[in-house]
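Just the one chain here, the form predicted on its own, laid out as structure tokens.
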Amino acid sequence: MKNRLLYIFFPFIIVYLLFLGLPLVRMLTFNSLGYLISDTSSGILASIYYTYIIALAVALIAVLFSIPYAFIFARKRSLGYRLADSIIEVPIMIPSTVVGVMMLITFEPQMPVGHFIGMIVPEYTFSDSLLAVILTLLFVSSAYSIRIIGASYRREILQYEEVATTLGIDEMKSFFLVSLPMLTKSIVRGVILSWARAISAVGSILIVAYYIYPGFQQIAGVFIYSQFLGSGLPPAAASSAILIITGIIVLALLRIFGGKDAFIY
């Protein structure tokens, strides 16, 4: 049986791989490498460095939401929670284009929240600042770290959570010196997911900072959407190229330095 499965599902395997891997070498390939090469003074590498920073910002603060948020709801099964859990997926199935939108007017100055942070902050301004940044691409990612997270959370950890109370070790110590280092791989994959999602947010970006002020700076997306507006197809092909590059380098250099457990990253 297990034979006859496996030529099943082969096929479907080898399908799925062709329709992830042809794009992404027709993306590689579309330049030269000269004409890739010279791409490199265009601007995209620091966009693309400054854009792996705030999305690495950006994780950490998913992450450090997520912790306490499946500490909680790991332990809480009633109506209210699950109704306040499924909220969590919201951002998910949200357009992006519509994540820009709902943060201006949740954000800006003039808006009554934004109004109210302004009280407390002088000079408070939202549009095209990396708090923008920041705000927007966090709605959009930390999703995938909650779920990660709570999903291991979930499992055995509060079993052994149980054995440590039992052994007379408080509700504290067992989370620092059981649940957290059993959580670690799920935080490391939760920081790379939700990474990962921050960078490739676009639409809501272009929406709240097409310019990050005051040094003019652009997320990777929105400056590859730039040449493309600007220079055309080719020079936008190429920057795609080099973020797709770093991006596969970066992944790699997490499968090599994890060991025999990188699949989990």
Given for the second form:
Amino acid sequence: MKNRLLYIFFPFIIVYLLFLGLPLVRMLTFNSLGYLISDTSSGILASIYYTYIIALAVALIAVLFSIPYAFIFARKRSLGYRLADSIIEVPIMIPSTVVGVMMLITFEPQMPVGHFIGMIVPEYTFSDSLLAVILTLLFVSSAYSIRIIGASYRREILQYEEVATTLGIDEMKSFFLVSLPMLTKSIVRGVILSWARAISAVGSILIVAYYIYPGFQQIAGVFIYSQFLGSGLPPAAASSAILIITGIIVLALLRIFGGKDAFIY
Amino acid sequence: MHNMKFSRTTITIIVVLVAGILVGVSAGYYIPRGSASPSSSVSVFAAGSLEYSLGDHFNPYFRNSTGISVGSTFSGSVSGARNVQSGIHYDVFVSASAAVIPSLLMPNYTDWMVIFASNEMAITWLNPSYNIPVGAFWFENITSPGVTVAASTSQLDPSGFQAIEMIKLAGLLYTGWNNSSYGAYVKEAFGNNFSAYMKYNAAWNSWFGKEGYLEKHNYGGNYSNNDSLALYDQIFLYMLSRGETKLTTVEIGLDGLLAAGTADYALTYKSQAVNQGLSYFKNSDGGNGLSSWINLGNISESHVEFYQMVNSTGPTTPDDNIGNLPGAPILYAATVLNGTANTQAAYSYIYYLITESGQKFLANSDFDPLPVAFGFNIPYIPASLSSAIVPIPSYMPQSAYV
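Okay, that one was the form predicted on its own. Can I see the form predicted in complex with its partner chain too?
Complete assembly follows, chain above in first position.
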């Protein structure tokens, strides 16, 4: 039975992998290697570097929120908490441009929340700022680390922490000495996935920060979009290929960290 | 033999999977055909600035008049052309800059176009506290300390480099009475009224010049007397470097930036202002307060020659350049792209657009329709349109449409 199912399912996997792989191969081979190399002087490398650093900062902030979130929501399962918990996925389903608009009408200094922040922080600005990019990317990408770390904590770790507590180790110690070390792999996975999601955000960033003042840097997705509209498909495809190559490296790292359970979140 | 027998469960799985594939393929095949048939529809890409006049008014009228349904996409003209280059097909392509069609779509996607309307640059705002009263020296309002100004990015949207040209033209108009190249146009613009010119010139120098208002307020300024680039430098160099000039994509919508308070003023088309409910700087007659000599909306020979005295070159950080093009009037153009299945429907759409009915809708939306459309590459223009066009006037610079 098992072998038969393997034979039945195998063609589907082939079709699916082809479906995923063909556009990637097409993008990577759209330009010659020489053209790809010449495109590295277009500014895409600096943009990717800048994007990766920002995305890493965002992913680390997401993890910072994920750990207390996991701790609380593993223990509290009443209706109110479950409702609050359901908000986590909402940013994933909101169209990217809508997220950009939401950020603007919330955090712009002339809007109520932004005005309040402006009263506390002198010379507060939002659009075209690094803060705008970080908050927007955090909004769209934090759900991934929250869910990975939360699920891991609840399913795999909470029981050990409870055992530690019954052995007389206080709650604080058991969390930091037992749970956190066991969460390391999930935290790394969460960082990588939130990081990857932050890199892929474009529509929302086009709205809140077409460029980032004062250096006028563009995050990679916006840079490629500008390249596509300003210079056409070949340079945009070349920059996209460079971005994809780095993305593949990240996913390879994820696979290495995840081992045989890499696909289970 | 026993191994070859499939259990009921296995058969069920196979049936479900195969049925799923069949349903998916069938849906994919039939759903597009469920929409309007090719014989009665036309797909149109049009510049975002036309969304109100075409999408809300002209397209329904055209459908009711001809029975031909219209599928519309509105976005930046340059981005639309890039989509075409990437394989997306539209039957009709309508651009806010005539030059986009020859430079990006000819000869691979079309061989001709008709130029059918012009538009004007305007100073727009949404928050009433930024109101610019009739007769004000508008360049003071948009460069006052603390004010933010938004324009489109030149590389993505024609209104971006047209804003740059408009700002540079203002410098010529208010400082160039005695200039040997364009002084005659300045005199014509002021009706040879020197004192009228001097009012603006004095305001210009006392605002931007040495020990002028801006310098006294430690906000840039300190430009030479009669520096025609003072306004450009203040907005596109000084304010841009401080984050007080915002360059953004047309897809975002400058009106959205005004609504969110991200920008106080936007440099955009008058039609945009009218259609999106923005206020704009007006003259005492209720028309555009920006002189026709600087708003890029006049196609008379002298105006067009004056427009050519500036170029589209913009700031380099961030890069806002599309090349060093001479200034030119804002011209809207349309064509039918190669590969269109129902060319007659597409030709019909353009015919309606460039003749009486379409021009009426455009005028209602504060565009400036041309009395008769101009044809580019006339030998290629379909016979059904040739009766509605004339050749492009020889005084019109090629940079306005190539």
